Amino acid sequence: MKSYDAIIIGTGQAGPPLAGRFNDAGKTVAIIERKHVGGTCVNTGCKPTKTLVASAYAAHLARRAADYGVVLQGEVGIDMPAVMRRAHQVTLDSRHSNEDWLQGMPNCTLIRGHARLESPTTVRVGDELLTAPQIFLNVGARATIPDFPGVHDVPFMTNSDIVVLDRVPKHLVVIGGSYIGLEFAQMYRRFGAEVTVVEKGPRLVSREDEDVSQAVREILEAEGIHVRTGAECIRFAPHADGVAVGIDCTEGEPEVIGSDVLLAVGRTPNTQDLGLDTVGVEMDERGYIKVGDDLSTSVNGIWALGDCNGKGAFTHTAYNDFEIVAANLFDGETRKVSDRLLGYALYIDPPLGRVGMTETQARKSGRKVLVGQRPMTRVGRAVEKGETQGFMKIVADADTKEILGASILGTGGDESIHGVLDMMNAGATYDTLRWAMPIHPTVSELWPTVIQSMKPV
């Protein structure tokens, strides 16, 4: 049995930097990975998908070249193997960088294999036993395979499969009208595929306000993507042209024939084969590890970080989990998950940037609410770029002047949302943002104007 000061299971966005803190403190740490170093973000999430989004945007912009007075000869073509190779190289570079980093730490041991807890201080990896007084679970999540009729009778892809696809599907049917599904839907439409999005609920991205959902749908449909919502009885069957997808929507044809199917209906935590029940680590009904505000589990000396704890499904929330644990263990602080302010983005084009409450949530909170909104057609930077789809919206408390949340569906939305996010983190009132002097011409410069347009709702 090999002894360490700490054992980390999983090399996602929280594990390696935590290993770095132990290493820098002169403590020995083992970090275990059964597949690819870097977790979802590096291998099947952010890195490859945002690279693919960039290629799809380049194709889209090339097709619009005449709008900018640029003349191209012939049709815009897609070399999908080259697109895929570019995305895969970005993944490999990031993965190898993480591997080199971990292997270069003098007090860190990178171990390959499947880890399983045998006691609160003991981990088995194959025939090897490791022990440490502190164990950190950073095992991530995977695509959920829904229990739809016929799903196992037909070929399908998840996000892990489609990021290495080296061809353009004839007709891609995306099951799931939320963040992952919509990103791939627009991407492959721009690569040249016919695309249908099938969503069981009444609207796309249902966690957002209805006006945001509707605007997202209009953006996608304007590019020729078919959107089918209210799909109550989703089912699959083999078909001569690929896969028959039964949807039984309230309107439209009851069946869609696709050459390929992408399942994007949610994520499942990778907690089923860690031996958690053996040592008494509590999980909820969906398999997420229950954690306290400091990310500790029900077992003393064991923490859970990243997607597997259900406290966030983003790279930045996983990294913030690391920051919280590291600050508490090494810096004498008392950081808590409940103190953080969640921001996120939907990476269609134009992107949706979000922080804090939606307008709907603010209204339900019982507060006196102010809402300001401005269409992107009134944003000079958007007009200059020829990208005027979407709108900006901010929500505030009328009594306290607290900024409650904001949405921006528009060019640069994933970046300009940070002007509001930073103000909210600093505890500033909307008056502070109102009197800021942003740079012109930018999208962010409109936030003071949006604040001035706020009205009671």
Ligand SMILES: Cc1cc2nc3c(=O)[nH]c(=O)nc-3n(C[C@H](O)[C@H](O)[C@H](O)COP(=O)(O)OP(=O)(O)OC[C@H]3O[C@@H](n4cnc5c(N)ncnc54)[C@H](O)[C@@H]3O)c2cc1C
The other form holds:
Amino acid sequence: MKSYDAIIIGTGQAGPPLAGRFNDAGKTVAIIERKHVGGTCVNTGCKPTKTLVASAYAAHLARRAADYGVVLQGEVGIDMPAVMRRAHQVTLDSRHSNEDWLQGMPNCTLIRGHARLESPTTVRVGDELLTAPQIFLNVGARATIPDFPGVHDVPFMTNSDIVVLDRVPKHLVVIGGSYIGLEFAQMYRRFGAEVTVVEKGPRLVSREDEDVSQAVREILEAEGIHVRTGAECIRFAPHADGVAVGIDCTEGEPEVIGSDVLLAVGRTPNTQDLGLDTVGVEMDERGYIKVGDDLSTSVNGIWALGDCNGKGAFTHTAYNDFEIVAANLFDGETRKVSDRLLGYALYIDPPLGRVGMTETQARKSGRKVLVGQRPMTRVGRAVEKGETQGFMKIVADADTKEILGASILGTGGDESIHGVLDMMNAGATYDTLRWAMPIHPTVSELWPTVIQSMKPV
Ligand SMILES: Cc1cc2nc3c(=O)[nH]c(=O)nc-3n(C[C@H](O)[C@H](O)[C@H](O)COP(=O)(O)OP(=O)(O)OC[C@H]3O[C@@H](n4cnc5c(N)ncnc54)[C@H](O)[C@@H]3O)c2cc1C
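Form predicted in complex with this ligand, following the form predicted alone:
All chains and molecules follow, beginning with the one already shown.
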């Protein structure tokens, strides 16, 4: 049995930097990976998708060249193998740099294989047994394969398959109208596929305010994407042209025939084959590992970080989990998950940047709420760029002047939201942002104006 000061299972967004802290502190650490170093974000998530989104944006802009007085000769074509090579190279570079980083740490051992807990201090990887007083689980999540009738009778893709697809489907049916599904829907439409989004709920991105959902739908439909919401009875059957997707919507055709199907209906934590039951690490009914505010599990000496603890589903939440655990273990701090403020983005074009409460949540909170809103058609920077879809909105507490949240669906929204996010993190009132002097011309320069326009709701 090999002994270490710490064992980390999974090389996603939290594990490698944590290995770095142990290494730097002169402690021995084993980090175990059963597939690709870098996990979901690097290999099948953020990195390849945002690279593909960039190619799709280039195609879209090229088709709009005349709007800018730019003359292109002939049709805009898509070389899908080249698009895919570009995305794959970005993934490979990132994967390899993570591998080099881990392998370059003198006190760190990178072990390949599936890890399983055998006791609260023992991990098995194949024939090898490792032991450490501290174990960190960073095992992430995978695409959920829902129990829809016929799903196993037809070919389907998940995010892991579609990020390496080197052809444009004739008709891509995306099951799931939320963050992951919509990014693929728009990108493949821009690559030239016919695309239908099938969503069980009554609207797209149902976590957001209704006006945001509606604007997202309009943006996608304007590009020719078919959106089928309220799909209560999703089912699949083989068809001569591919796959028949039964929808049973309250409106429209009851069936869509797609050449290809992408399942994007949520994520399932990789916790079922970790030996958690054996050692008594508690999970919730959906398989997420239960953790306290410091990310410790029900078993002393075992922590869970990243998507597998259900406290976040983003690269930045997984990385922040690392920061919390490292600060508490190495820097004498008492950092807590409940102290963090959640922000995120939906990377359709234009992107949706979000932080804090939605307007709906703020209204339900029982506070006196102020709301300010502005369409992107009245944002100079957006007009100059010729990208005026969407709107920006801020929500505040009328009594305390606390900024409660913001949404920006608009060009540069993923960056501009940080102006509000940083203010909220600093605990500043909306007056502070109101009196800031932003740079012209930017999208962010309108936040003070939107604050000035706030009204009670
Ligand atoms: C299509 C898509 C796009 C996304 N885009 C974004 C985005 O733009 N921004 C954002 O913030 N987030 C995005 N995400 C989410 C983001 O990728 C995840 O939140 C993040 O990767 C979670 O990191 P993690 O460290 O929890 O786990 P992961 O990155 O999933 O890593 C877990 C690792 O553990 C390994 N593992 C699991 N079990 C074992 C075992 N028993 N033994 C050994 N190894 C094991 C796995 O192989 C994996 O490598 C996206 C996700 C998807 C699917």
